[in-house]
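For reference, the chain that follows is the form predicted alone, supplied as structure tokens.
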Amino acid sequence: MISKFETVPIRTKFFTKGTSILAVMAGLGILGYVYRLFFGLEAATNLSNAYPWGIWKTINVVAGVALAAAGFTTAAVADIFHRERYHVLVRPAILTAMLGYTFAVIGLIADLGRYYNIWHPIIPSMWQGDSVLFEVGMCVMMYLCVLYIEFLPTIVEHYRDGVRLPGLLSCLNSLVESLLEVCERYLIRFISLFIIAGVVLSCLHQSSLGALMLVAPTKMHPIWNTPMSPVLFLFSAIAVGFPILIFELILISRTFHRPPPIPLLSNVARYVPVLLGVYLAVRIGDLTLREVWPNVMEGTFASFAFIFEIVVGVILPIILLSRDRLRQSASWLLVGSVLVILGVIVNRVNVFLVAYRPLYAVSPYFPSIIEITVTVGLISIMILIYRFFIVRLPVLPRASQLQSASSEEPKPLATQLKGE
């Protein structure tokens, strides 16, 4: 992606003491990880013929992939929409993508009973077209090539003086130049087409999430089991685009003691409210046209569970961010992008836990130590290479020009949607 603002890296010392803490969870969840690649789902889960996926694939692939949606929300309002104060939050938007689906793809491995076929997609006699999954890998795989190579200008700035690589490395020097000189001459003369590209395939896959349980009708909650899932899945991961990103760069500024740019994060935070309001008029016509509002005043776990994901990660945040007032704070556009990232996750663990109920179940499913091990390990592993990638690449504008673009007079929101 190319940067239109000058980007630096945040010069700081990368280790205190709330990255030691990440370090030690970090360091449990590749030890669970391990033990789970040498003995097996039976001896790392509590997964079984009634409950084939858990955790791991609810949250580190399903959840995981709706919030890194922060990347091609971002570049469709900034370079395909032509929104040019918001390319000050394209690269930070790319990297959390980058990661969150390097992340998933991880996860994954954990969860495949065979995990060494997971190589199998790129081969194009071993395509299994009629899996439910193999329009999902296929985007997944494409779209993380594609979010490495938009990436890849944020590497080209970095070892544009030179590559320096340390030790043994050396001898590596002009090769990784080489490359770098031909990517930034040919490869991101193109970057336009991979940005589409990467919108087109991350509303294909985040749709088709949405469509996974729809081949176990006679297992699925009345509540959740809806033609419209695709689409939900697909509108609720648009809407968490925007406050994912609020959340990282607040708590950046906070972390790293920089002023956060809140007229910017502010006037993107008014998008969130039209996405929420659409999502849930949507849900509200498809609960009534298919009559299952009993179901949602039945009083058990499942429909308590759908009334605290409604009114907690979609009706609050409408509620919060639609009001100027409210969005002028760091606080409260913090706890309104905090809602919506919970919001969006319970809907995930409602859709694959929550509302799957198995014919023949033993026993309810609960996730074992080495399950939480392994997801805590995950998400602390990637907050500390994206604390790395920050600390050591130009991913972030500087301070004064974020404020530079912050201090810019808005347009009026009607006038923004309509392209005005």
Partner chain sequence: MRKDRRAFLKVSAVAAGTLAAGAAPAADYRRVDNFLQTYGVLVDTVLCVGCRKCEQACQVANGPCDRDPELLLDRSVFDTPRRPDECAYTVVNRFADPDSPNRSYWIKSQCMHCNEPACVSACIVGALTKDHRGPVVYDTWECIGCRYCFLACPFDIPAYEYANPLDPQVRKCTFCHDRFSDRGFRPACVKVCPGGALTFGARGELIDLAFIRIKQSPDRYIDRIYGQHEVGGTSWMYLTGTDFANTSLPEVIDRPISDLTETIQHGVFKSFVPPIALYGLLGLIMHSLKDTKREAGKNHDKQV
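Form predicted alone done, so how does the form predicted together with its partner chain look?
Below you will find a single chain and nothing else.
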């Protein structure tokens, strides 16, 4: 990810009113996390033998990983398919993915009963090739390494002119410097290999996340109990990649009072209805083939959850984002992308919690206060770190470059897809 554009830190104050609110939520989240580590899952969560997986797995891990898909979709479009104009998006996308995956793992640690054994899947004697979860775990771990490598250029670039660590740490300056030099010389030279590996690994585990619940065919609601689930998970992850970036860039432009880069955003937004359309078509085909439309109409909570997921999270954004006029407005772009993001989160919650029907459920699962606090807290920390990075490190291009990044007339989509 050597940026082809000049990327610069935003250089502004880190603390504002917004960040202090986030900091408070982050603090509460950390307290909840520590409470769980000391007092155990029973004290901190509403998990039970009937509902062994709660929102930490569903939202922090599964949905978090889906929303971090921007990293691989953008890398594929900009670096593998060489659509240079989207290069400005690569660094924010990699940063998003890196934080998303890192915090997915942190969330997972809270959820694991024996979290200190989290490294066990790496040990060859414990490899378990039959397990979908094993594959997800291995791919996520390897992809996390790839993401750190992909982010390296940003750090190397920043410290190229010399490392100046504060205080006592300054004795490490030359060591860190030579380390960075080694990175630059060896890792970054071969970065294309890592970029491709990142895309392959992502395709594997994004789809495998959809295969996780296929191991419980007798306990799943028919709507979501489909062998197409891996394909659906992969497609929806690809579709949510750009919306996440649109969402981030618009929020960044609002918080830092920069003009939103409308031409660029509306340009990428054109792909969203197409990707969502493919997803919707597969989804409908699958429901029809399995003859489960009666279940969609059955009027239960699950069926309403499904209708919400599809109408609000898929159909509505397709309608909104396929309008040229709406794509020229930052607010509508924001609305459209938020809906897509919401749709993916609701889908993951539906598959893992709503569709799951244990045999001996006494009462349905609802997350405890501490579970919610930790989930919100981890997301807040993630946003704070994101802010820290874009303020301090060269992640984003200059505002003017963002503006002009895609200023040439967008060609009709058909020619775009065929390649310029």
